[in-house]
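Presented as C-alpha cells, the chain that follows is alone, the form predicted on its own.
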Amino acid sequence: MEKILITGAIGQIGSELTMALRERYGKENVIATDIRMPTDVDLRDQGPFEFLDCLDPHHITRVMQIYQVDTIYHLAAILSAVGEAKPNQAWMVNVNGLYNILEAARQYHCALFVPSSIGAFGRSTPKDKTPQDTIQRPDTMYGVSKVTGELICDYYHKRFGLDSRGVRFPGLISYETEPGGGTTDYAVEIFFEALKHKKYTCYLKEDTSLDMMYMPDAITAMIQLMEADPSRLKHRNAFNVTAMNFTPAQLAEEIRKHIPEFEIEYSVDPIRQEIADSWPNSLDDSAAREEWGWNPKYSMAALTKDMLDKITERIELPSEQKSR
C-alpha cells in the first residue's frame, strides 16, 4: 500500500488533506508532519504524526526511512502577507525547504505534489483569463519563491525524471482552520464575523476581483492530479485551477441573502491591497480541465450556504442566530 507524507499538515490545506487522504488510503498509510504538535485530536491520533522541519534534511530522511514513503504532499510554506513582513523567512522555507524535499523525493524515488499560487503572477501578466503559460514577474517575495518552486520542480522532472506535479491555487476558503497570513484571508474571516457580529471590516477594496476556491474542491484537485495518468500531462507543475470569482462587495451581498442585517465596511491595508492588485483578476484553467479532468463543484452561492451552515454548527452563537 502506498505511503504518503504530508508536510505542513497542521496548516489550512494540510489539516483537511490529511483527513481526506487517510479516509481514501487508510489511516496508517498517511504520515502527517509539521514543526508544531497538532491540537486537533483526530489529526494527531488517527494516524502517524511526526515532527519534521523541512529546513533540516536529516529530519526529512529520517521520516522517509521509517515509513518507506512513496508520495509527498509538500505544503509547508510562508504565505503572501507574512512573506512581505518576513521575506528572509519566506525564501528559506519556500525555496530552501522545497529544495530539501526535492532531494529527498529524488533519493527515495517519490512522487511529489507542490502547490503554487496566483501569487506567482505579477503586474505585467495578462489580468483577465490569465493563460497557463505566460509572463511571470511577481513583485512579492512570496510570488518570487513560488515561481522559483515551479521552475525547480520542472527541472527535477526533466533532469532526474522526478514525478513532480502541482497546481496554482487561487484564494482558498475553509471553515476548518484559521487563516494563515494570506491576502485572500478576508474571504474566510467575513463568514465568522457575519455570524458572530453581523459586521465585518474588510482590508481590501470593495471592487477587488479575485479567483477563489472552496477547500473541498482544492482537496479534490490535489488528489485528482496525483492520481491522473502521467501520459496525459503536457504540463506537470503549476496548473492553473479556479472555481469562482468575486469581489468583497459581491460576497457580502451573497451573505446578506442569509443574514439580511449583515454590514460590511472597508479599511484598506495598503500592503495586502498592493499584493492583490498585482495578481490576476481571473485564471484560464482549461489546461487542467483538458489534461486531467478538473471540474470544480462549488459556486459562490453553494460556498456561502455551506460555510454559514458549517460555522454555525461549530461555534457558540446566540439561539436567535442559530435559527437564521
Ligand code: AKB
Contents of the next structure:
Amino acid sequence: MEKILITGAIGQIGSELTMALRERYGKENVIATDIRMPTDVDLRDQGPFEFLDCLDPHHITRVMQIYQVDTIYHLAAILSAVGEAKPNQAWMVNVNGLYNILEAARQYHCALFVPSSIGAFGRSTPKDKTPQDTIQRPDTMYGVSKVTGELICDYYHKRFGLDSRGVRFPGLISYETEPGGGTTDYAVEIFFEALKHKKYTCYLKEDTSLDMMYMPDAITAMIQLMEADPSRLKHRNAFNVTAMNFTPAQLAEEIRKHIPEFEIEYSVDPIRQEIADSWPNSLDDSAAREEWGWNPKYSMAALTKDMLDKITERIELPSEQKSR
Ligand code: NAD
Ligand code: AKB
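Having looked at the form predicted on its own, could you now put up the form predicted together with the named molecule?
Let us now look at the entire complex, which starts with that chain.
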C-alpha cells in the first residue's frame, strides 16, 4: 500500500490535495505535514498530521522512517510576492528545502512530485503560447528558485533514477484555503469581495493577461501525472499545464453575468504588476496532453459559476443576497 507524505499540506493546494489523496488511497496512508498547525478539523483529525520543517533534514528522514513513505508531494514553498519581500527565505525554503526532500526521496527510493510555476519564465520568454522547452531567465527570486527546482529534479532523475515528476502551474483559483502570497491571488480575492461587497479593487492592471486553473483540475493534474505510465514521459519535471486565460477586466465581466452590480477598480501595486508583466500571457500545454493525457474540465465560465455558488454556501450573507 502506498504511503504518501505531503509537505506544506496546510497551504492552498495542500489542504485540498490531502483530502483528495486520503479519499483515493485511504486516510491512514496520507501523512499531512507543515510548519503550521492545521485549524481545519478534517485535515487534522482524519489522518496523520506531523509538524515538519523541510529545512530540517533529520526530521524529514525520521518522519519518512516512521511512516515508511514511498511517495512525496512536496508543496512547502514561498510564493512570488512574498518571495520578492523575503528573497533570502524564498531561496532557503524553495531551494534548500527542496534539496533536503530530494535527498530523502533518493535515500528512501520515493517517487516525488514538485510543482513549478509560470513564474519560472521571464521577460525574454516567448509570451504567447509559451512553448514547453524555451528560454527561462526569470528576474524574481521565486522564478530563479523554480527554475533551479526544475533543473535539480531533472538531475536527480537522470543521475540517480529518482522518479521525479512535476508541472508548471498557472495561477490556481480555489475557495477552501486562502492563497499564500502570490501575484495571481487577485483571481481568488475578487470572488469573495464580489459576494461580500459587490466591488473589488484590483492590484493588477485591467489588461494583464495570465493563465489560470480551477483547483479541481489542478488536483486531477497532480494525481494523473503521478499515476502516468513512465514510459510515455519524455519530459519529467515541469510540464506546462493550463486551463484558461483572462485579464482582470474579463473576469469582472464574467462575474457581472451573475452579480450585475459588481464593480471593479484598479489600484496598481508596482511590484506585483512587474512580476505579472514578466510572466507569459498563455502557455502551450501540448506536451502534457500528449504524454499523460492532460485535459482540464473547467473554463472561465464554469469556474466563475462554481466559485460563486460554493462561496455563497460558505460565507454568511444577508438573506436577500443569498437568493442571488
Ligand atoms: P501556500 O503558500 O498556500 O502553501 C505553502 C505551505 O508551505 C504553507 O502552508 C506553509 O506553512 C508551508 N511552509 C512554508 N515554509 C515551510 C517549511 N520550511 N517547511 C515546511 N512547510 C513550509 O502555497 P501553495 O499555493 O499551496 O503552493 C504549493 C506549491 O505549488 C508551491 O511550490 C508553489 O510554488 C506551487 N504553485 C502554486 C500556485 C498557486 O497558484 N497556488 C501556482 C503555481 C505553483
Ligand atoms: C504566484 O502568483 O506566486 C503563484 C504562481 C502562479 O506561482 N500563484
